[in-house]
Each structure stands twice: as structure tokens, then as C-alpha cells.
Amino acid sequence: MSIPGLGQIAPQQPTTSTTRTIALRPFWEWRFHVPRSSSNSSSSSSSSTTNAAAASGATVRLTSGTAERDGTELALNRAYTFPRNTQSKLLTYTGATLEVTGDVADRVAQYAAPEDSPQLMVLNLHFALQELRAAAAAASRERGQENTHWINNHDNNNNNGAGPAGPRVMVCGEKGSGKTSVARTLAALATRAGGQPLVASVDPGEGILALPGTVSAAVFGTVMDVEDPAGGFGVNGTPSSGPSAVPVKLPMVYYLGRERAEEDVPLWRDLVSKLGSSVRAKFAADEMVRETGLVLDTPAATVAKADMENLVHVVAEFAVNIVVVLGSASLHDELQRRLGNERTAHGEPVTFILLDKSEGVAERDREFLKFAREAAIKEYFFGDAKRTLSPFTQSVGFDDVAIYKAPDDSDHYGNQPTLEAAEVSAEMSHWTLAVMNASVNDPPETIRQAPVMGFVAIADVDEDRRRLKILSPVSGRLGNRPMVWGRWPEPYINLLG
């Protein structure tokens, strides 16, 4: 990949240090992009620390002050390595000094006063949410177990029970508005304050703690991984076959198998409803999570009718009472027009907040997203630079597995099945399949809406011997668990080489 400006820099000798010192004033941001390939990749090899950093990405050390990445603080004098294809920013509220080593394109966003920084609005929103959480905790202590009645009353549309304790915040905006970064920041700040927010994403292109093509949710009661390319939302934060650098989260995952919600709106809405039900069950079981509330990321949206209907559906299923819109006054006004007079299932009004879009939101082209998807798939099975996982390979017969796929006709709804048995063929090679928490004896509709247990990759298909080579993150037979073959993400390179 060609990074503007880097091509003008004269090649450096392998032993030459590329460490730079960057000084940041309060509310300044260091915005950076670690390219997919090194500008010094043709240089001879060296054992120096500088070249090791260049080979693996960029290394950053906070030498003074305080700094954070999307709400998660950096430790002082610890080296953080950001892998290739990472685009992000480090923000300081107090001022900071950074030492940066490696191949990175960067710039400093400077603000004359804190009021000029869009991050101040996000920070103020966090403080407002904390006040709501404190009030909810106080009400919970006064009411005792009474505050769990809303869970039972939600499905019956009975709003006479006590309302949900914490705020349920939906973050929305147009493409490239920085929705996911704001959602991640609000979740990280809530965790730092001692809460346990439930974080959800109904954007299949931005799976949380799961492979792309899913909608998912998880409790974030521990710190996020600063070095994760996804900023703590990546698959390295989930249970695996090896040790983790940070405490793992246990996501609730449902499989769409599409890149965008509009590619299968009926199924997407069904899965959003399923995920909303799982969220309510988690609230009912955990008082701390219930008091902290929900942070919800959504697909990119405009004022188009279909997008509005999807967002209204999300608000209803998750009983959202705070809608945050980034950078689009028209989207904010249209949502307020549609929902301004509505009440949640618990009788609460919906509050609408318009935040400025940060000028530093990174543009992510299709090549960037494709690289990120492939890296997530590889990391799911083999780990990353910090941990090596030991996936399991097994050979099974065609008749020993149950694989389903969506019908070719996208209009198979109503009384038509949403899944059909897939004929095993070489076309499945290198695809990733979802293993469903269901039985092969269940009807297709039950299988399609079942939670995801995990993922496997089809490493090879031998049609002559009628055998499949399947790669899974842990050992063990698939048993009678059905697998679903989606239409996205696209097949990955041969993971076994």
C-alpha cells in the first residue's frame, strides 16, 4: 500500500533508529495509520529493536502524562505494539509525551481550547450517563428486587413494573461518522468507572468479539486490549485455545452471514429481536450489568425510509431511551420526528443527542476492510503476535456433517424455509461456517435463529473420497451440531498453507 508522503522518504539503513518523540497538549490527538506493508520491507534483516518493530507494526510508549485509546488508558512506560492495518488515535486530556518507533503514517490534531475538541462532548455524555447509572443504583437499593419486573413486563407490553436501571444508548450515524469508536469509548469509560456495560452491535459488518457477518453482545466488565486492531472489539478478547493478554469476554452471537442488513432484512430483524431478548435475560440475571446499562452500535444509516424503519426496530427491541446521532442533523431530526412522542416499553421518553463528527475519522476503503476481515479469521484460529493458538484439524465424511445454507431465492420467507441442506462440494473450500447451538433434528427456522457456538473453516474438500478437512479452534468432534454456510465474508486463503 502506498502511504502519501512516505514514498518521498529516502530509504533508511537497517541499523538507523526511527524513534520519534511526540508532545501532546491537553485534548490533542495523535492520529495514526500503520500500513499493511512495510516501506522498508526490502531492507536486509537486522536484529535491532527498531527493525523488529517495523516488521510487526508500530511501537508506542507513553513516557509522561496520560493518554488513552478510545477510552482505554495506556500504562506509563509500557511499549504497545500496534499491528499492521491499524487505524486509530491516542487522546490526552492532561498532556502527554509519546515515543513512536516503526513504520507509521501520522499527524497531530491540535485544538486551541478543550471546547474545540469533539471528544469533550463524548466525555460530557459519559458524565451524564454516569449520573443516570448512579440514580439507577440508588433506586435499585430502595426498591430491592422490584427493579427486575421490567424484564417480565417487556414482552407483555406492560409498563407498570419498575423500569430498567441503567441507560440504554444507541449510537447511530452515516457511513464514516465514527459510530463504533464512540460506542467503544463510552463502554471503556463506563468500565473504568467501575461499571459493567453490556455492549452490542447489530451491524453485521462490525461484529463485536465475533467474526464478521454476525450481530452480537457481551458484558465489558474488564479492560479492553489497547493493541487490538479493533480496539478491544476483536476476536482476541474471547475464550480460545490459548492464554489471553486481557480477561476474556463471553459474547452472545447470532449469524446473519451477510455484509449488510439490507441484504436480508427479515432475517436481520429476527436476529435483532433474538439478541434483544438475550440482552434482557442478561439484565435480569446481573444487577451490576442492569444498572450500568447498554451501549449499542448500529449499521450506517441515512434518512432513507428503510434505514429509519430498521433503527426504529432496534429502538423497540432494546428499549433504547437515549439515541446519539453523530454528525447528521437530518438523521437526528428524522429520528426525533418518528420517535419523539414515543415511549419505551417501560414508559420512558426517548432522549435525542446530536454530537459533532470528529474530523479525524479514518476513511476505510474496501481493501482495508478485506485485510481486517482476513486478519480476524486468521487470528480466530491461530492467534496473533502475542499468543499462538493451537487449532484442531479433523477429517470427516460428507455424511457425518449437516451443513445448511440460505436458499438461492432471497424471497424465501413466510411459509418457505429460511435454510436448506447444502450439497457438499469443492465450492465450500476455504469458507468459514458457523456452528449453531442447535440439533441437526431441529427445523431449519430454529437452526437459523439459534446462537452461534463458534466457527470452523473448510480447509479442503475431497470429492472423490467424500471427505472434508475441517479446522476448528479447539479439539473435539462436531457431534450433531448443524453448521450454516453464509454468503459473507468471502472465502479466505488456505489457512493451512
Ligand SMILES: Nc1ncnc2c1ncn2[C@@H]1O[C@H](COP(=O)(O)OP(=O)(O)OP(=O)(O)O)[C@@H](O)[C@H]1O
Contents of the next structure:
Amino acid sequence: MSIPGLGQIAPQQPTTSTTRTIALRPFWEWRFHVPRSSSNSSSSSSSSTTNAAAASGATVRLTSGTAERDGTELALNRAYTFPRNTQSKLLTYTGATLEVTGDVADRVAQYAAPEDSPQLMVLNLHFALQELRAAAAAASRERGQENTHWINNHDNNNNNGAGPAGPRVMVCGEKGSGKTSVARTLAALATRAGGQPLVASVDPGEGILALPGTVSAAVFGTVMDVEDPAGGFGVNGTPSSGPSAVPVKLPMVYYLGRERAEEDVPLWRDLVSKLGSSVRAKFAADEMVRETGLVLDTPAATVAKADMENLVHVVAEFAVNIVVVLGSASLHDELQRRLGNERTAHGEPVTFILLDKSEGVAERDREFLKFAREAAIKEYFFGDAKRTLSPFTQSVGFDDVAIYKAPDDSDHYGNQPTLEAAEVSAEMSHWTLAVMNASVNDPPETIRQAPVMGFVAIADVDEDRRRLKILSPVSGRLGNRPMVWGRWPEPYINLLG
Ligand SMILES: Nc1ncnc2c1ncn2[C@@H]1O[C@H](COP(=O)(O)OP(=O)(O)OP(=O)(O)O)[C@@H](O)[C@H]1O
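Target state, the form predicted in complex with the named molecule; input state, the form predicted alone:
What follows is the whole complex; the chain from before opens it.
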């Protein structure tokens, strides 16, 4: 049996000049990190592929066997380029050979037996979820549309009169426990099995298919983009004005405009409730999605009272019936203590599962996260290496737009200050604003809790001429939708500069 941390092939330093072959046995992982900037920019590369990989990141080709990134399989002999600032792993269940070129620091995690790999528990969990999905589908067939008995007795207002739902799984854990990776893996495996899971994130630090500062959900009925730095949860998986490598997904998005839930708990809770009801509406409208169920990613949590209350709120709003805790027995026990006797709105008990945290989860420092946010914003407007988007620039008068500003501070559990109309000023330059699906005549609180239609960036503010230059992903009048200026993410870059 291998001890975590041991049994690993020594880490390789970043290299730009060679192609290496990496042989993996079943359940081994190739863990890699493509650095933010070239670590060897002066090295002379021997081939054009090598040069391209060095400039853009690292290129990996699966030359034999099978391998996947967080549940999404790689095609044989296709070159995948992982962009800069990507940290992840490729895992094989059957054994695989990889050819790796470019600027990448990596190591191989070896496990003597599948039972030693934390991934086996994730795989077993997936199979258990599949059984619940099959049971939901069978129950749905049995009950038929005309049987209202189940609906009347169990549905209350939580399933909008629809049939039985598949598992609603919440993945939680402390910071850096691998929550997003496990959520992504469960979603990808469900999709691979022919399901259409709803995937949601209530962690505003990292939006799913949306810019940071949001909570969001989307149906994942098609494969994820293996090369996406965010592993398929990035903005390149959404509809845009350009072509896409994989079929796009349509997210439902709400805007917190803050990095952490605790910076505006009342609004975060309201938005979680809104997202919860959007999920219920989707379940009611789509049988396949309902039967596959929900996979939910959460913000990092400890046993602190505030975190617990937030998670309990999420469980209630999404009718979560399976709570997966990564690597923290105390968090698992505390959640079980608080929720162990509860029943979901459908009358089911809540099941608690403690999984090992993978020792491979990478630490992401502030610079890593800042780079990732900046890249997501750039990609939203301009696309990535695979598809170039052409955003629109419009010049509008100060009086022709309705911009609201998030309140300075939120009284965490008491009075809730709401949006206020913002005076346009140079201070807004380079901020990204959310365009809300509301009317400019709606009250501020309605605007604040409205779904997000998209984002624009303030490219320039001319105070003398009282005009704004606004960058938007699609054309269209901006004046008839309210826009919200949040507190986060900060404007790091001049997108046109
Ligand atoms: N086994 C692994 N090997 C290599 N990298 C991994 C592994 N598991 C996860 N990672 C990487 O580690 C980073 C952190 O993982 P992840 O985002 O899943 O953790 P998290 O608990 O959601 O983080 P946070 O608390 O910051 O939201 C990601 O870049 C992810 O791709």
C-alpha cells in the first residue's frame, strides 16, 4: 500500500524543449501545473510544436490506453493544449501513455492498488448515484403523469408538481479540499452515462460558466472542454458570438458582486434561494434533468456557526439529500448533527458521506486566482486561443444608462442596504458590470435579485463630455436594462489597452 505523498515519481521541473513519454498504470494520476509565465523563455526549441506549446502552455497527447480530466475523457492521439495557469490532473482507470511537450511542472502519483486512490471513492459514489437516478426514472415511469398522489403528499412547493427527482448532491469541505474537482467529476461521469445533471455553484469566488462574483447553475448534457483552465466550468462553455469547441451550455446566473458569501450574507442567501427556485423550475420542465439530479459546489466551510448556517440554508433551498464532505470528519459530524433528523421537501432523509481529500489538490495562491479571474474576463469578451470573439464598443451618454452600485457595506444579519443609483465617474473605468434581466423602472431590490443577462466592461469614462465607452459581447441597446456595479472582482486590466 502506498502512503500518500510517497510512491510518487519525483517532480519534473518545467521544461520547454523536450517531448516526454509518461506511462501510467491503472489509477495513477499525472498531476501537472502549467506556470503563469514561461520559466525558460530563452531556451531554443527544436520543433514548431514545441515552440507553440512553450508559448501557449503545455501539449499532451494520449497515445495509448484511456485517460480523463475530472471525468471527461481524452480522445486518443489528439493534441490537447493546456493554457498557462492550469493546475490539474489526468487520471487513468485502465493504464495510459501520455506524450507531454511544453512548459509544465509535473509529477506522477502512483498507487499500488485502486483502493489506495481517493478517486475510487468518487467512482463508487458515482455508481451509487447512478442507482438513485435509475430508481427515480423507474418511479417516474410507474407513477405516470396522471398520478397526483405522490405530488400531493411529498412535493409541497418544491418540485413544481413534477415527478420524482434524482439525487441532489452537495459537495462541501474546507478550503482547497478538492470540492470543485469532485463536483466536476461527478457531473462529467453523469453526463458520460447519458444523464443531464444540473450543476450549480453557490461559491461566488468561482462562477460556473459565469464570471466570478456570481452564483450559477446549468444543465450539463454534453461533454466539457478538457483544455479549459477551469476544466469545463469556464466562461468558454457558454453561448457567444463565436464558434465553440464543445456544445455550449446555458447558465442561470445571479450576481453577488463580492468574493465571499460572508461579505453580504443576506443577499447571498436571497440569491441562493433564487437559484434554488430556478433549479426547481428546470426540474419541473425537464424530466431527464430531474431524474439525473443536481451536483452542487459550495464555498469553503469550517464548523464555524456562520458557515454551518449557510450550508444548512443551501441544503434547504436545493432540497439536498446527499451531503458529501471532503476530508473533514468534524465538518461531516457537525453537518450530520444539524441535519441528521431533517427530511427534504420530498420527504427523504439526508445522507452524509465522508470522502478522503486527495493529497494532489493544488494550493492556489492569490496570484494564481487573480490571473484566473483576469483570464476569465478577457476570455468572456475576446475568446481564447481556439476562438476569437469580437466584442462591441458603444459610446453612450451618462444619462442614457442606468447603473446601480452595490452598497458599501452590508449589515450581515440585520438591515439590508440595497442598490443605489450610481453617479457615473472615472472610478468605474475598467470595471465589469452585470446587465440584469430587469427593467430600469423596477425597484432596486428587484434589480438586485434579477437574473444576469450578461456582462459589460467600462472601457473609458470621459467626464468632460459625459460619455462612457462600454464593451459588450453582443450588440444591442444598453440603456433599457439596469446594470450593477459590484465590489468584486476588481478591475485589474484595461481590456482595450
Ligand atoms: N489530484 C489532483 N492532482 C492535481 N491537481 C488537483 C488534484 N485535485 C485537484 N487539483 C487541482 O487543485 C486545485 C484546487 O482544487 P479544487 O478547485 O477542486 O479545490 P476546492 O476545494 O474547490 O478549492 P477552493 O476551496 O479554493 O474553492 C484546482 O486547480 C484543481 O484542478
